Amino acid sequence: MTRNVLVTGGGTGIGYAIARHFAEQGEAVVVTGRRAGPLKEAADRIGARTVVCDHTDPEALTRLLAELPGSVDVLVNNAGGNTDFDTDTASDVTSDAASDAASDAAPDLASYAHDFRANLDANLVSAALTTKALEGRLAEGGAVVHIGSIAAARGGGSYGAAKAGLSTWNIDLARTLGARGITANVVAPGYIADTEFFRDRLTDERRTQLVTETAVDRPGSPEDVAGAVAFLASPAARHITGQVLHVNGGALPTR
């Protein structure tokens, strides 16, 4: 039986990938994002639909409930990113004097509490937001899978806060969907090449030691990620729920 997927932020990178995947096994798939242009590309090239949609909007959220299947077997909550890498915080140095002047200055809480409420925004809300949308179209049987990082478990500021977040809210939500036989799992990226995460922001230097972190000395790949988001959508893991499945080529071990 053909199965109602949807992917959010799905027109590139990891999202593309999970959608393309879902695509190449038969299901209708349906991905979401803020730019027209990925989204149609993504859709002629996979055959899958494409609706542009906000996830940290409640508004574009609503609206896009108008788009989709009566019923929706697995969610895939793939939207989101480092908000930290879409702002400046270069700053120039004219003169000893004028540093000592910015160390002793008053720290922005304003601009702080934004860049930090961002994150949060873009990769905990969002996917509240969107599964809360959803809740009452998600399948008997279904699964909800969200994408989480490593920055969870080893730091990264307000985006690690924001996945770490993400995980622990997913354990209450196992527990809600699961009297309906949904799961609901985290997949937890490491380093993962060939996507826009970085915004060309990588250098050289921290690629090779990201990949000399893990002990298969390779960078992980999107369809890395692809194949274990299918994996807990798959039959094979109904008994599979509230966990987070690390793919990062064992730079973080766990047990």
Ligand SMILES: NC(=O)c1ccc[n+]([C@@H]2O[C@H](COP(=O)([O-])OP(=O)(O)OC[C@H]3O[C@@H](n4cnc5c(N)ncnc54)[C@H](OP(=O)(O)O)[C@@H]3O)[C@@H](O)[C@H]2O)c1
Given for the second form:
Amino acid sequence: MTRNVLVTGGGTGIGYAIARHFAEQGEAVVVTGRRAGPLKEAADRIGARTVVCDHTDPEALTRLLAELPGSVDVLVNNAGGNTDFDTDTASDVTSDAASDAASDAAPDLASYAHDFRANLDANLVSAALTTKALEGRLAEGGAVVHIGSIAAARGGGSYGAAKAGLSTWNIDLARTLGARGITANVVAPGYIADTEFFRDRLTDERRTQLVTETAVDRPGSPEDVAGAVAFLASPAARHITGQVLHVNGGALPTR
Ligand SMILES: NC(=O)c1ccc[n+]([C@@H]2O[C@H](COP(=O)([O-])OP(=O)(O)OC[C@H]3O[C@@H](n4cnc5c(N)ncnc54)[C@H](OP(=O)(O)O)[C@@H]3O)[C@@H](O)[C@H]2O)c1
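Same protein, different state: after the form predicted alone, show the form predicted together with the named molecule.
Time for the whole complex; same chain goes first.
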């Protein structure tokens, strides 16, 4: 039976690979994003439907509901990214954290709060709002998968904190949805190349470092993440819930 799948942020990178994977399996896929142009171009390539939506905006989510089928089998909360990369505060890539911390100047708390909240909104509140909006429509036996990050375990400032919050919030979600046979899990990628995530901020040196940290000596691909999401949404994974599945080429071994 054809499943209804929603992939948030499905116009580029990891979300696009996830949407393409489901579309190739014959599922009915809806992809969302804020930029109508790139979203439509991507969706046309894979035969998905598009809805322009900012997942941090409750009103936009209410409008999204009107565009979705009455029953949704798979929700992939992929929309997000490190909002610091759109500001001057991307310390994990530019490695300026130490010199920032040494300054005697009074901290600009207003901008700090603004930037911190931007990451929480983009990566945590967006997923919580989207799931809340769709909760009543999730089909029995369905699956919710959030895209977390290796940063949740390693740092990464407010971005890492937001992704860590996603995993913690997911624990209660798994219990709530479990009563209806719906699973809820996080897929936490390490460094994934060929997406818009780093904007133009990833230096060759940092890229080499990220690859060297893996056991397989290569960056992850969006398809690597799509495979993990597809598994968690498959009949084979019905007893896996409340978990974080790491996809990082061994850069962060777990036990
Ligand atoms: N690439 C990596 O190394 C890596 C590693 C760990 C985790 N991740 C996570 O993987 C997910 C996908 O990132 P990516 O690497 O594929 O980067 P990407 O190419 O920048 O994809 C992010 C997508 O999300 C959409 N988006 C962002 N904020 C949104 C919002 N508020 N509402 C709706 N759509 C929104 C973007 O489209 P619009 O701008 O048009 O809205 C874009 O299509 C993110 O959650 C990211 O944090 C990535």
